Amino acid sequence: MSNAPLRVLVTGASRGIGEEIAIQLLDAGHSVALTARTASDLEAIVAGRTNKNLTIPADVTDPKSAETAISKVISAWGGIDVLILNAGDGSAAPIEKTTDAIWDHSIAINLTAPFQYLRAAVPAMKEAKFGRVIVIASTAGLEGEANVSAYTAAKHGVVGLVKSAAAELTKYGITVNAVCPSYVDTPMTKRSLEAAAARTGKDFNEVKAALEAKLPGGRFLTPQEVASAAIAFIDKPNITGQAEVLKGE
């Protein structure tokens, strides 16, 4: 990772992959701004850490949150070097039971919010002629899977956003890439498994074991693995527009 301290904003930073990304970057000496809905969760992560940090309680689905968060980072540190768009959510349901509310929420958090944060950060990155934008997407953004149509559509959309933005911004020294993990051991995955167990009438552990058996390596990825892969894009100035697949092989 770059030795020079960078100014970083991480969305969805209070748990799972986002928390691990924030911790790794803080431990590496970077200035890190963390956003999530719960202020106390963010404060717990930065407690006792002496390098520069900001906690910005925000719901990324609020249309005003992107401009507000980016403005706070720029106001505090004079610019923004790295934007890591991790906030996301998914609900499992057959297509006929996928309500408008499920659809709208999935598009809002997994696609619209990343677009709004990217849009808000671009002017400062263009001015600096440097930027790194990294999206935590999913293998669902590259292939289809049953019972997660809203999530899959949103993640396909954000991968498209990554590729389009990369083509547009490369001449300004800005790279835009995505990490596409398979199933990760996070609270969101646990919720999906609980929903599958409820839908099928099977035991939670039975559902989890059946899914793990289908995965390369027979296991879920860890948040640490995904965080490390995402952070690695910071030091890859000649790579942009990529959707890197991560599987627990």
Ligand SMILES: NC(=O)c1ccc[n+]([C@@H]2O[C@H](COP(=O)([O-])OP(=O)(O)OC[C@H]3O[C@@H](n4cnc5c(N)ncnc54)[C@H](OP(=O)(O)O)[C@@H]3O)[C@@H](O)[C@H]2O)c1
Given for the second form:
Amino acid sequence: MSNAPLRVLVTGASRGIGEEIAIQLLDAGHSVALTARTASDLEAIVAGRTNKNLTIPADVTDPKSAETAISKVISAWGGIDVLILNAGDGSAAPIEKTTDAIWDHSIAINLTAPFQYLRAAVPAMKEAKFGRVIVIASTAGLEGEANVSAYTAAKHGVVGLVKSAAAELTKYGITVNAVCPSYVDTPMTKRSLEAAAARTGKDFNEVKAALEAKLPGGRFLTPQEVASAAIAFIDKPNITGQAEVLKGE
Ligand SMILES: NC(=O)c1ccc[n+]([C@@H]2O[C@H](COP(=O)([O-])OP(=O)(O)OC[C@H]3O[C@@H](n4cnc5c(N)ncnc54)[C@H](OP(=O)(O)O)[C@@H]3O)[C@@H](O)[C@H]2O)c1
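Complement to the form predicted on its own: the form predicted together with this ligand:
Okay, now the whole complex, with that chain kicking things off.
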């Protein structure tokens, strides 16, 4: 990873993949701003750490949150070098049970929020002629599975955003890439498995084992694997517009 300290903002940094990304970057000596809705979770992560950090409690689906969070980073540190757009969420439902609320939330958190954070950071990155934007998308951004139409549509959308932004921003020294993991061992996956167990009346471990058996690598990815793949884009100045698939094979 880059040795020069970078100024980084990570959304959804309080648990799962985002927490792991924030910790790896803090441990590497970078200045990291962490956002999520739950302030106490963010504070627990930075407690005892001596390198520069900011905790910015924010709901990324609030249209004002992007401008506010990016402004706080720029005011504190004079710029922003790396933006990691990780906050996201999904719930399973067949199409006829996908309410407008499910659809709107999925688009808001997985697609509109990354767009708004990118839009807010681009002026400072263009001025600096340097930027790294990394989106945690999903294999659902490239493939279709049953019963996740809202999440799949939103993640396909964010992969499109990555590709267009990459083409537009490359001349300013800004790269924009996505990682597209299959299932990862995080609280989000646990929630999905609990919901599937409740829906089918099956045991949690049975549902988990059945899902793992269907995966190409026969296992969930770890948050560490996804974090490392995302962070690796920081040191790849000539790679942009990529959607890197991670399946644990
Ligand atoms: N888990 C998987 O299998 C998997 C697979 C492929 C892709 N992904 C993607 O990877 C990303 C991270 O997933 P994860 O599994 O690590 O999720 P997670 O365990 O549910 O963690 C989500 C993080 O985002 C924050 N968050 C949730 N809603 C938010 C909101 N409205 N505003 C701001 N922050 C919010 C949460 O903190 P608060 O609740 O305190 O806000 C938490 O820090 C998501 O984009 C997800 O779609 C996950």
